[in-house]
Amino acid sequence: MSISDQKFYDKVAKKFGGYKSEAIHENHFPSGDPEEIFLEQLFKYSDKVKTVLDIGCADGRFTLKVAEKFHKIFAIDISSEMLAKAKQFQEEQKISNVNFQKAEAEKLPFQDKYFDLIYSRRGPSPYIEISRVIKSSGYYLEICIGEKDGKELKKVFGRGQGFGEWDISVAKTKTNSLEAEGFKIVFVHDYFYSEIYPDMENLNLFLQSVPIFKDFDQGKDKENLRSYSEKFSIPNGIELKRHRIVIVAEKL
């Protein structure tokens, strides 16, 4: 990740006290909640003797949530502010088997074949490095952003994360890359769902906290936000269509 990424997540951590938006919204999951499915898959391969790597842990809430399922978790991130919150939460919860540290995903500070399991929850996915530090028969799990995530929103704004790459399958691209690094795909599935925001103010608040537009500006983007809100208004609020992918792979 770049310096701009680091600055963005530092800013979010300072403003929201971690990586968690205060925006009110409802979810509609036609084929299941991808976050819950990712968690189920993670627990399926969990074991209290396993040493695990969390790539892109942000404020560590999720890391601490699953810590009891494993022997040891090393959790990395590039944001000092996010890691400060993670260590604060760790101290409050008195969890001792997690090691939070600042590190770049593309240059993992770990020896070869060190981890039994690695996961990335909407974080970086440097497959060459992941392949290097995972043991044979180890599992890699990922939940990532699909190519159609927020497509209509990005079209109205004329920019955004993955802008214009609507027809390039993220699932196919990622599984091909994993296979090239010696992984066997165990599970892969696309999930399409909707978030419903009650009003423009809550959608505004949400967009300040996520990297859909890292340069989101409440003033400059006011008309874009208004235009989107009017165009995608439904009876119970403003609809934002999301796309997630869950992948499980085994290192051969």
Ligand SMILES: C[S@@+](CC[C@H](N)C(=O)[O-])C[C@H]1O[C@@H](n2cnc3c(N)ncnc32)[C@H](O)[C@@H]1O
Second form
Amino acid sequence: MSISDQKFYDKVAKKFGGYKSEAIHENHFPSGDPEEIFLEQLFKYSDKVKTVLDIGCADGRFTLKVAEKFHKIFAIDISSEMLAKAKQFQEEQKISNVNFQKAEAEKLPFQDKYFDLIYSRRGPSPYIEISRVIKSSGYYLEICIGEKDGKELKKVFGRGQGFGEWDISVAKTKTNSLEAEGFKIVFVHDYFYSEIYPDMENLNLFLQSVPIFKDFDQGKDKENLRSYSEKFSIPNGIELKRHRIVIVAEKL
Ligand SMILES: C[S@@+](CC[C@H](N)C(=O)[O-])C[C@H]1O[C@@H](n2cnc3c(N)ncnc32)[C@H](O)[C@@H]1O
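Requested next: the structure of the form predicted in complex with this ligand (the form predicted on its own having been shown above).
What follows is the entire complex, opening with the chain shown before.
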């Protein structure tokens, strides 16, 4: 990832006090909540003796939430501002088995075959490096953005994360890459769902806090947002279609 990603996440952490926004929305999950499934899968492989790596931990709220299920979690990120929030939350919650540190996912500061389990929750996923630091029979879990995520929104804006790659299956690309690095795929599933924002202001607030458009500008993008909001208005608000993928793989 580039320096602009680092800057983007530093800016979000400063503005919103972590990786979050105050935008109000409802979710509609026709085939299950992917975040719940990811957590379920993670707990399936959790163990108090396991040493874990969290790649792209951001403000660490998720890391701290799952920490008690493991022996020790090393959590890395490139954003100093996100890590500062993570350390603040850790101190407030008095959790001692998590080690937050600044590192690049592509150059992990750990020896070969160090981790029993590695996960990336919408963070980077450098499989060559992950394959190097995971033990044989260790598990790798990932929840990531699918190719159809926010497709209609990106079409109206004429840009965005993964723009135009609607027909290239992320699940297929990722599972092929994992297999090439010596992993066996244990679980892979696509989840399509909707977020419903009560009005344009809440969708605007949401778009400032996520990398869908890293260059989102509430002034310059006002017309794009208005046009999308009109087109995708439903009785209880504005619909945004999302796509997530959950993957579990075992290192052979
Ligand atoms: C979408 S956020 C992940 C959110 C977090 N995992 C959670 O559960 O809330 C992506 C994070 O990955 C970090 N990141 C992006 N590229 C990175 C890289 N090359 N190395 C380490 N961290 C990176 C960003 O700074 C950001 O905090």
